[in-house]
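What follows is one chain in structure tokens, specifically the form predicted alone.
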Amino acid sequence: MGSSCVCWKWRSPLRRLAGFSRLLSTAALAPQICVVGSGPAGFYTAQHLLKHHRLARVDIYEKLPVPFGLVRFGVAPDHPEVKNVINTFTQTAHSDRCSYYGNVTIGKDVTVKELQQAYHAVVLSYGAEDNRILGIPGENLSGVYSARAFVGWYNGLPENRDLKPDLSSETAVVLGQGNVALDVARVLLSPLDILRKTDITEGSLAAIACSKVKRVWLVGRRGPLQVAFTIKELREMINLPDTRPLLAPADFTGLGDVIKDVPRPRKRLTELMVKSALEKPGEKEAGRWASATKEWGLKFRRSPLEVLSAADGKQARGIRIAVTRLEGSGESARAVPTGEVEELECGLILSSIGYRSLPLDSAIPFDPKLGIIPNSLGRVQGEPGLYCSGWVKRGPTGVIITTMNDSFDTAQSVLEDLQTGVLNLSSSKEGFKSVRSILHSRGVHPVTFSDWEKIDAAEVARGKLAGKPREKIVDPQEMLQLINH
């Protein structure tokens, strides 16, 4: 015992000697990594990055001045608990080995060609900014918004804040039957106490009150067994406060049969809609219903063919549909015309019928028909060092937990490049160090995470007063003048 201690004491110089030298080594290969786009997926990326490389310094940049992304201007407002996230993401953001470049456009204020001369390898994670278009005649016309749109004017998305939707109509049409559809409607048809105590914005709130919306259509051109909402989007509408669900008994007659054989998260949502279609409602429920002054229904099998304007040629009036029949089964049903056309009444319509990423930059490939940049586990093709991960990889589909899968397999592949050599370490790079001087040349002034963290405390001060959780500042300038920039 006490030869083994005198041993450890004459080796243990030694030991920290050869330790201390091996750090000297490795300090120069500390891979310099860059993340664009601070949503989920470039958190996630990051996250992933910082946790499996001890020496990995990784920064993120971001068009706004503030962080997350679609967790911060996609989940609708009275889904608090789908934003935790953000504290694992704030916890990312404050490892030394992590900084937040806000403020900062990719593409205008810096290329991504500079970026990859600053770093050893770029991760271009910079989600959706755009949606799918309807394609029909008349999209166009006043009162034809993308549901991308109406949740960025809700959510506080800058971009979006001078929306002025009209809601001074009695019907309002969603094209669309996922969970952004059914978020959409809940937000038009919520009593406005359960609205006021979310972090939803105060100039829509305003708008909101004000709203003449009573009945919400949500169209699909499939039928019941291809909804693309969840359950539990499902059953907050079902169970809306001063709401009543319009669900033809038609559309679910037989259905239980068909459903033996599909997965369970979409039996168990076909047996929801089917039970609220076609059995008596409790006595409690039926009561509810009878006394609702607004209502939602779901129409199945119909696909928009034109907007309807008004007589001035510039408002919408309604939609022109047409009728459809499915061929084939399960998720691979196609929608095919009858020759049938309906019209339907309204003053709002909403198209629910995706995102869409943008390229980034001319230099970077892009597939515009797919809406994605060409790559093979996040590797972009042609490209070595320049990786992507969540919606610009693989389309925007999914929930939160599918882009951080995602985000992990890309970073994993980052990881390996390093491992195998494929990056090459041996020349330094020098990170936001020449990225400071390339935006200072053109007198951009990043906006930092303890930045982030002054604007957040001024929007939670605010919202206190009005009891809310914030109240979201949707001016960037305003922002900026905050944190005196």
The other form holds:
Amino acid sequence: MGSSCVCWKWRSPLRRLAGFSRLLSTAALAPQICVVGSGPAGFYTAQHLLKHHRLARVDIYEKLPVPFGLVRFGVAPDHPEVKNVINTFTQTAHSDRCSYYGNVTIGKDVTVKELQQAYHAVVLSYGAEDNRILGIPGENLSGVYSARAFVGWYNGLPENRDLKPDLSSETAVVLGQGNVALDVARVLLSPLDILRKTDITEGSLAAIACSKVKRVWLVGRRGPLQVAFTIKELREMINLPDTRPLLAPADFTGLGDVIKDVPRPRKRLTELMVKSALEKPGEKEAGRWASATKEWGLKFRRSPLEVLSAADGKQARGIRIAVTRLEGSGESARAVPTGEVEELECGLILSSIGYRSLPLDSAIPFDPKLGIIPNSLGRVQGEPGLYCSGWVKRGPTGVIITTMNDSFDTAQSVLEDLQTGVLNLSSSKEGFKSVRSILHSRGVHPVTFSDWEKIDAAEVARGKLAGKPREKIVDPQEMLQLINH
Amino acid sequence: MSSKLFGFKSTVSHRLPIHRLQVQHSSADRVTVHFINRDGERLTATAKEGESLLEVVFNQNLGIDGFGACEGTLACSTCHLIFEEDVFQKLDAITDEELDMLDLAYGLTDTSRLGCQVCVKKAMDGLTVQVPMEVADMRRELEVGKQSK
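Next, report the structure of the form predicted together with its partner chain; the form predicted alone has already been given.
Time for the whole complex; same chain goes first.
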């Protein structure tokens, strides 16, 4: 631009215009795209766009100062390998066509409409920050928490740092039989020697060290053939040191025959449960189970009716559950009450029945029943230029690979729309340039990726002193102070 | 966390760095491997004997989207590959740990394995493996099919 300014006065006005518009059209060809949310969905969408379009610029916005979403705040502390994806995300963030802007809350600091004015395409990848509620009496008693909040607590999610879960009773009940349910059970029962070497927060580790919890029941409405957890996590639980599994043989007798023709994943998972419940354990295992000081078990066909309170009326002391039977079979089996009711004594109840997305901005379509943004292949219905990926697009289930494929899928839709002209590139967009002035006028200071790297380095250094991979900073103010914001 | 690399189980968590420098070896150690990508493109690479197929993809910078997310630690199924029947039969036995993760892969076949657990041998020279299509790809095909009706 500079050199053309020097020589323009020597050219005829027409040539000057032609040169200028050529410059403009080159600049306009670089699509400006922004992604809202820096978890796996956000990063994988950005990655795919950058890889398959040589000019696109992608800006990733995140409400917290720190990136990576559930990879940092959801994956269990004792599953560090799952967090290896952070390396590929870091590589993406380092791309010269990618920028990360943390500490920016879309819907509050800047609206989606303002983003749409600044970018050719906006991808909503902000996940599921809430959880499904039980909708039963006593749900708000002390001692009852969502598994989501409990996970957030031990993983250092700022909004859950003051949870102070009551770990003073011997028995805990987890409602739900998915991988999150297994995660919380495992963290409650893991030997401290294992936990203290992970990136679990200092505060939660100290609380767990004082925990009286010896027994965790994972309670599901349906049967063993409908468990949502996967085999690797189940195997881990069965092999957890100093614990014994409590699996009622009656729940598993005859199951071996039922699963003969079932797809391999479900078959192997069920076979593992059947084996652990019905077969005599080997010598080593028998010894471990006999000397175990903690135990965990699966209760099937039990649906929560009411959380029962202690004499003070404030504290949970147990849960009333309905005995169910199954109608239908396989994944679509339904739990139907039999009329029979039981009570389980417990002082800690964790509901692990699913995460839930929330609407971000009243201007964006949202289906409150399904908890997703209505879309087709990631294109938000009725909103050209608006896309979504990850849990907010398809619902809060699946592992990282599921979200990865889903994000590539959305990115593909964006790329197609760029190619076919659905996204109009002839109108140039300013991208972060205009967002920066909006944020500045509202007193919001974005955190850059290199700012995050300073926070990261500080966490790793603190962790080293404690023999941990990192000591997470749980106070956003402390994070901002560290980077002089 | 154990991982199976170079034919033996190690108890150290294996972290494969994204940038791996190519180590030069004599041509005698070289094995040619073909990867058929999801779009049908054939990607040909020369591998070192003993390298896992995941390492081949990383070292040769093959453009397979999202391959090897957990970097060879048996914590995902993104290095899922489909082998030809006769080659599959000759591969080293699959462990429970690999099966556990393979069970979660989309488009699982009877000749599927995880690339991070299969190490290249001289006898595999000329090997062709298929990168499976993903859920998203299948759904897109269905959707495009619907729209064109």
